[in-house]
Amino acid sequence: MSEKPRIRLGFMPLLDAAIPIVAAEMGFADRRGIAIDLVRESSWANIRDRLAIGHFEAAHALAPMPIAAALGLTPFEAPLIAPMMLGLGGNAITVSESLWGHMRSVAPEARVNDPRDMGRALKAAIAARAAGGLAPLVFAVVHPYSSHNYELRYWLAACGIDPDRDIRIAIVPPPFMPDALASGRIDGFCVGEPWNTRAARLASGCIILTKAAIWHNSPEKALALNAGWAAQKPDIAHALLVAVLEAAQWCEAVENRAQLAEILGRPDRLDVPATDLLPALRGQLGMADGLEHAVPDMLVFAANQANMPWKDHALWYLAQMRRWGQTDPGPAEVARVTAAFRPDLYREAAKALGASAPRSDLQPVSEPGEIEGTAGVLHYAPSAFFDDSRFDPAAFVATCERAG
């Protein structure tokens, strides 16, 4: 009997690595005739580079990572594809106890997990610090090309805070965030769970806001594949997608969350007690006001088309890269970026499971409702920003075409 094809898959110790971990741990990969060798990494830069040079065939990756690769913004020229997303939400913003106390003093009525209120409180605290001649606050994100960077900047800018002038933004790997906060090196951060909850328990961190409140139903991580490997081994790549999609459905089931926390908490996975994983998994997050807040869509693994690699999400990330001066895209760049997101491969995996997938490559509705699927009607609610703004992908593409 021949040995199963082995796929080396890198991951970072985060809750949203759950799907590929479960695919390997719970037999979904084995039933598809493949073996997944999980490798825990310490930084997103390592994930990126090891994908590019062939140490990994696949990885739990930042959603903008394949976009940055398509634009040549990575050290190695090696295209990546994103045939599947690994869920919606999962991030939060945490500040130091000192900064939280300052925010409460200048805006005592401000409510946690309300983007406008938290923005007003932070803006007032920043103004008071500037008036006192204090250095700008330092917030950390996990990588320059990350959802964390873009959603933090989006929230700040929408609240009248200039993220390039009024604060400083540093890069810190996710597991180091609590220690960086406790040491006073940073004043706050945007990171995926469980590192907000860990900071709240161990480093006097105060969780003030969730990704779900800033950009509801928004993507976070992708299953990224080395494009060359996927082209050379299409059957194996397809088997991986099917196994990971099955695992996503298992992770979504509420009755599996306690077992999921035990799997992820192991020393070779996240190495975090299950008690620190369950709050986000259950959508019950302890926040800065000392209360437990229900965040129903804190982390969505499969519901609401969470695994669909929508091309307008790729374009939104590209728009943020343009907005913040990371790139100046023309038509060629738009084409490369949209080609990196592969809903066609996602649909093939869904079909293998007898599941329906959206027919459109773009989010087709602006309000919750029904959309056309490959095997029947699907219920769907699109992503939405807290300030009620709408991203128009066609208008953005037209802007890039004029620039080109």
Given for the second form:
Amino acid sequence: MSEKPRIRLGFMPLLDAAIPIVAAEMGFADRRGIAIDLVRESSWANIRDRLAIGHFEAAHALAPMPIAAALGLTPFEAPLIAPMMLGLGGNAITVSESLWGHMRSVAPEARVNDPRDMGRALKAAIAARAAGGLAPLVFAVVHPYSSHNYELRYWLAACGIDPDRDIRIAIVPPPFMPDALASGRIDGFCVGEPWNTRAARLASGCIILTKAAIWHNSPEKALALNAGWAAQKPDIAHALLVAVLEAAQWCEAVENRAQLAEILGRPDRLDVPATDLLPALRGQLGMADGLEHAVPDMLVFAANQANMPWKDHALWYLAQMRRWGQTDPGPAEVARVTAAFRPDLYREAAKALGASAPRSDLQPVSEPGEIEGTAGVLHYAPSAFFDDSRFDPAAFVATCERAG
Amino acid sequence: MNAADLLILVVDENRIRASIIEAGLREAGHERVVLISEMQGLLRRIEEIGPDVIIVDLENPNRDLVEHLSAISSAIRRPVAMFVDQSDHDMMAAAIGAGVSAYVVDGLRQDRVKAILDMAIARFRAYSRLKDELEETRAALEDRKVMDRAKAILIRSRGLTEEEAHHLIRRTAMSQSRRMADVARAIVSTADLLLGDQE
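Structure of the form predicted in complex with the partner chain, please, following the form predicted alone?
Expanding to the full complex; the earlier chain stays at the top.
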């Protein structure tokens, strides 16, 4: 028998790296005739660069990363594709004990994990600081081109806080968030689990809001592939997608969560105690008010089409990049960005597992309902913003066309 | 401005490697070199220093932070990654392979700083070679120690001479296609298990 094709896959120590880790460690890759070599990385820049030069064929990547690559916002030309997402949700916003105390004193009734209430409390705290001549608060995110950056900004702006004027946004690597908060270098952050729970346990961090509350059923990480490699080795890429999709279903099963926590906690993976992984895995998060909150959709691995790379999600990210001045896309950029998300490859992988996948490239409904699938009708709850606003991909594309 | 007048910042938690880079830069005639090995308050330090070129090792998680400097509007001088000249794929691959990344201030012609990056790549490679050699030496020493212990055990428990003990280990290693040090390690751990550590 010939040697199995090997795929080098980079990941960052985050809970949502679960799916590729499980694909490699629970025999899913093996069963599809491939071997995955997992490599833990220390920065998103490394993941991007190593994908670009072919050190990695695949990676656990920030969803906007393939988009930034398509826009040429990366140091070098290396197109990436996103044929599959690695789950919905997974992030939270945590603030320091002192900021939380301040928020509570200016808005005592504000409810934790309610984006409007938390926004109101934060706005009042910011106003009080400004009146007292204090320096603006500093919030950290993990990368400029990240869901964390965009969802934090979205929430702040929807609550009347200007993320560029009223606060400062800094970059801190995920595992350093608890330390940065404890040392007072930052006042809050938006990061994926387990780093909120870690900050709550190690640095008196106060978790005030979840991604699921800001933008329900929203994308977070993508499985990014080096586009050149995927085009040259379509069969191996397909086998990888099937293995990863099967791993996603394994992660989704509630009965596997304890074992999942054990696997992810290992020193060469996330290197944190399993007890710090379980709150998010079980959807039971200890939050700022000292209570355990049930957040059932904290991190969705496979349910509700969590792995489908919807093209309107790609366009939403592009719209955020435009909104915050990172790029000014015309029609050519829109075309390149939407081409980087590959629902066609996702459908092929789903087909190999006998699963139904959405026929449409764009979320076809704006309310929970039935949608047409490749193998039968699917029930689907689309992503939804807390402020009830809707993203209209067609209108956004039209705006970009006028710009071009 | 002469290339030698450039202000170069080396960000590396590994002080030894940072010093090796610094020495290389000074040898090449660069007088203005600043090292940062302490990551606390890195962003502010970079802003204060205002370097023309930043060299960052790839193990450093703060690479994302350094890149962010090019995205925030408040930074007066915007560092951009090297290799925006996309033709230079080989150079980039060499740098990433060696474990180093570099950023230059926007507007500075990259060909002027290429020599700096070349030097950094060479020094990073030299450093990891050194580290590998050191590890090999350490492993060899470790092997020798364990061989000596295994021989002592055989001499004592089976009444062999040192030479006989050596031959026995070698024969066993050959017949099992294992390394002699591995056989020795097995002898030592078995002896520990059976006899308790009597040494």
